[in-house]
Amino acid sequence: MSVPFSGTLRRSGGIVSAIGKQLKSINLKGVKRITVQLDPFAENVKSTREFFFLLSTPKVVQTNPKCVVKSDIVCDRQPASIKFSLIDAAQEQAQVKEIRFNSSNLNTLELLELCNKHVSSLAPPEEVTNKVLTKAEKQKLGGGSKKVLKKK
């Protein structure tokens, strides 16, 4: 008698692929400004610095080029924090003006997950733009023009 297989067929990609997956789904369209405040001499600030770096990658910046990403470097032993200032439409939806993460005890993956859960969900829906149709697509939609043969 054999034991039935239970589990995955292959190993997971690890933390790097999980961060990449979360990074692909970040949408900053509902954000006006992001302020990252950190003390560089604190013990657990590495994940906040990594998150700040990931926010400035070109694919994330493309989601909202008008979003300002600013860092506040302080030396007062305060815990690291990230503040997202929302646009008006997102403020009405969430009924708050800003979202704050106390990031001192979170790793980079958890910060990205929280960002996707609380910030990316507030992005306004994309407006549908009119697509330019080719002749063949127009004929398919309109039924096409049929040639009529004349009988003599």
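Because the structure is a prediction, the values reported are computed rather than measured. Residue numbers count along the first chain shown, from 1. Note that the rigid core is defined as the largest set of C-alphas that superpose within 1.5 Å between two forms. First, how it differs from the form predicted together with its partner chain.
When the rigid core is held fixed, the Cα atom of Ala136 travels 2 angstroms or more between the two forms.
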Second form
Amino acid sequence: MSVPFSGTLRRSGGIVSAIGKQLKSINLKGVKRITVQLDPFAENVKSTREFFFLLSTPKVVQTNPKCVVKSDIVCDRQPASIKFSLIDAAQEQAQVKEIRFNSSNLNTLELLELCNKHVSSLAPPEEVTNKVLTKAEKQKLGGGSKKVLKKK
Amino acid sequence: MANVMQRSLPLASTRSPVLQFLRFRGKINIQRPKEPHYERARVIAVTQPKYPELPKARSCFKTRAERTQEQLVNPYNEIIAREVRNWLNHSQLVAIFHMNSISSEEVFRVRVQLHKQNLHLKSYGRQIISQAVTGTQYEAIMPLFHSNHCIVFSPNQQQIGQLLKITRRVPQMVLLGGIVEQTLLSRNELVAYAQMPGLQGAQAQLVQTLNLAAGQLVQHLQAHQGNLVQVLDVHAKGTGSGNSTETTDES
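For comparison with the form predicted alone, provide the form predicted together with its partner chain.
What follows is the whole complex; the chain from before opens it.
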């Protein structure tokens, strides 16, 4: 009497590796400016602050060095929010000028997932630049028939 | 006869020697032990020790790490908490920043710049700060330490301007709030405090406000005379320039 296998073969690495996985696929090429508005004394700002920190890491910044991450610290206990102002190409694609996350009830992983879903997908595809061919590659492409045998 | 001989002289017999040498020169084998005989294995299995497990109710929702090891309270935390309390009590200015990802070279540069202005950059863990601060008057700053942070202490509250000037050049340090003379201030309030003139400036402003009423009265009394003097001045200048133009025309 055997029951078919159900469940996982590998155990998950926990929330930290999930966050790491999301961070690897984040792409800010379609964003002009990110504004993180938070009140440090309000409730539930931990996830916003962590997300702000993760946006400042070198790998994420490298995806788009022109994108500016600004913080707006307010004192009126309003809920935290993150605003992504899109570049023109991304605006046309998404039909919106900016994307806003109300992050007071989202945790860091959810914020990253939403960011990947809405923002990273708007990144314009990379243009293929002309590759410089080496001598050997040129010979291979062009002079396949003309083989000069070297006499030892 | 032969049996008697065998029984009486055990050392001489060749069949079962009393001393059997097992090891001779070479290395003994302990890494690949021989499978024990069934009977021996049975005895070993029965005699294995069984350790009692914790009652499930207590350990049910704990993770494996929590079940296997308990963290002991480290008395060094108390010493560091005392240091934090000391810093808080003896600094007139305490500023708390959110730290983004920053390289240690930059941190060192900022630390040196701040040190030159008698501002001390410190960072402690949240557990230690909570241990230091809960129950004291500084309990309200606890929400600021949920994420990456650093604290700047200064015994002199006049340095707020210098502090803001230095940290303006560091985009990774985001001012969240601070304590000035035992008063908790938010970020905007701190910036406004920095804009305020010093004590002498404030005193001068007070004197000016006090003299305002009397000054206005004096101004009203002198208004007409001043006006007349100004008009005469303009008139004198006008006739003077008219005379000079007449002389040039004549010549």
